[in-house]
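Just the one chain here, laid out as structure tokens, in the form predicted on its own.
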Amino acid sequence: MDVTLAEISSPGRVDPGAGITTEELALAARNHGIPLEALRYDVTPLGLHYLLIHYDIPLIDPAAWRLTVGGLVGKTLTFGLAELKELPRRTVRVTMECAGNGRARLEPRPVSQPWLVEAVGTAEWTGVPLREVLAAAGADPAAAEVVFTGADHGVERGVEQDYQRSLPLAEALRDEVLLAYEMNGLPLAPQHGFPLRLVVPGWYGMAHVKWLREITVVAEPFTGFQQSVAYRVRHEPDEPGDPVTRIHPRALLVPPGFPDFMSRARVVRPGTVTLEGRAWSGRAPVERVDVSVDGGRTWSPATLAEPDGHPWAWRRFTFEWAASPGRHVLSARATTANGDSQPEGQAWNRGGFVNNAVQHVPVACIAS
């Protein structure tokens, strides 16, 4: 019997109130978030930065691997790892979040990666900038995009596709956007899209294409599917939505205290707690990070630390808390210098999207 690829291709769904899937717990085993005690380290320790991966991830030669530069150019270039790393390299600490963190927390629940609020990480990235390979391709100033494409395919919803997103080319030629080979001053780890990779500071992590092996200059915009179907924010199937594109503000908290194992319910003693986190935004630079201690109601300002040089990465943050026996929901709100700031509750939308609403744990306060 013949089987079409739209047979095996999960739809994209809502959930109708029957809980997580076999299928999403399978997603939940093979990507990972990061541990919030660990939004203590300015730049986040390779196994801990959270992890998506679309498809398989490709097993690659790093010998045979080649990335070919074509499309609107002056000429077709074909570079191996040894010649990328020949052309003039930097560095460029950035904080990295799923478009999806923070998904699981709607109702209804789109069902894709579940996500609560653990999707981000911050690391150091080295590489050739973009720009310098586009201006030895010769890229047309007229272009109106760059494509890239991954090394690793597979099937939503019906479309067999490699994983394919574009840029417009204004933004592909911003100084900090690279191609990079080192992850924390190592070469990438296979998960984390070896040999090459694209990094876009203040995107969303699905413009950051892993496995890179092409770059294409465009005369229109890219229509691909992980562009114009997917990472859309939409509330009904068939209107066509707005793209995500920059990160929108959220503040962390690290959980205080210490957890019960299996609820992750946080436990203080009485007394002074100093509360710290971590804030961030790709839209604007973080302003201010708010602090409530009775799950809201009222606000107090945090010390946010000085900047550091690190413009496209995360902003540690400090509250001292009078801690009493009994219950406190704790939250923390992030303000960018342009006024954007994190909403109480969410806006919903079928891909769980942009989804920065403000981050609320509970703590029991015990006093022996």
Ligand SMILES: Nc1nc2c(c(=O)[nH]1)N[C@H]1C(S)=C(S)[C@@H](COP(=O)(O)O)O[C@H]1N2
Given for the second form:
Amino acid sequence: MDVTLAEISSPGRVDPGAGITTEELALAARNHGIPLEALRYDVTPLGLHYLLIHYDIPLIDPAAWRLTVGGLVGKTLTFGLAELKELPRRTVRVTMECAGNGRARLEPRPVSQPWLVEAVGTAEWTGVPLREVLAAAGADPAAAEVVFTGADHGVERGVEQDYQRSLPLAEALRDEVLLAYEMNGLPLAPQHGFPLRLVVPGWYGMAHVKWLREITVVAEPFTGFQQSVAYRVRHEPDEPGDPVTRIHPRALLVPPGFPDFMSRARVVRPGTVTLEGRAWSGRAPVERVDVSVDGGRTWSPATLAEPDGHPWAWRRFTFEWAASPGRHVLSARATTANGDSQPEGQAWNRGGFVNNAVQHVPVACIAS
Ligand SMILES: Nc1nc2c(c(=O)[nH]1)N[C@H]1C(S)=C(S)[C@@H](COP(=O)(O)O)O[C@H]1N2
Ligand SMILES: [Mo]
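Could I have the structure of this protein in the form predicted in complex with the ligand, to go alongside the form predicted on its own above?
Up next: the whole complex, starting with the chain shown before.
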């Protein structure tokens, strides 16, 4: 009997049931999040950064690998890895977050990678500014977009594809957009895009195309699957929806005290507990963080670390909490210089994108 891609590929769907499926469990086991205690580090140590991989990690021989830069350019260029490393290099510290972070808390639940809040990490990316490569090829300044193609291949909702995303030309030409070949000072790991990935500071993760093999300058807005079908905020399945672009503000607490193994419930001792966390946004700098220790009824300003010259990375905050015996619910909420903040309720959409609802951390304060 013949079988078609449409038969083996899962449709886009929302699940009114309470429990996640084994398909979602399999995705969650492949694509791990940051252990929340690792929010303590300014730069996420290698291996603790979250991962999101749609298909398989491609096996790439760096000696044979080439990047092609073509489309609306004066001259189509190909680069080997050593040639790219001879171009000007720059390091940028970037907080990256998956657009689906927060999805698993939505009701009904969009069926996909079931992130709670842990799809975030901060890395020091080193590479050549994309604009250098576009200038070398003579990209047409009147072009609309630049399309980035990865070496990974799969099928999604019945559509066979290479992973591809585009950026408007003006975004592609920003100084801090990189073709990165190093992460935290080491060659990219296979799971993070070896040998080369795009890094677009401020944008949700889907824009940072891994395992880059081709860059194409185009005259019309790109309409590939990951641009016009996936990564759109939709309430109805058949509406065009709004594209997901820059990271909305979010603050997360380092889980205080110590955890229960299974439930992850937190235990602290009575007395002064220094709460700490990280806050970020790709839309405007985070300007304040407020903390609640009573389930969001009252809020007090946290102390924000001074800006440290890394405008695309998260900011640390601290808060002194006088913990008394009993049950408590802790929360943190980020606000940007634009007055952009985090909602109390869930911003539901079919894909489960951009759910930056305020986090609630239940804590039991128990005398030893
Ligand atoms: N080629 C390719 N690039 C990709 C992806 C992918 O599946 N294939 N996943 C994207 C998504 S959805 C995210 S959130 C980030 C995750 O990057 P990381 O795994 O290095 O944290 O990579 C993006 N780049
Ligand atoms: Mo993502």
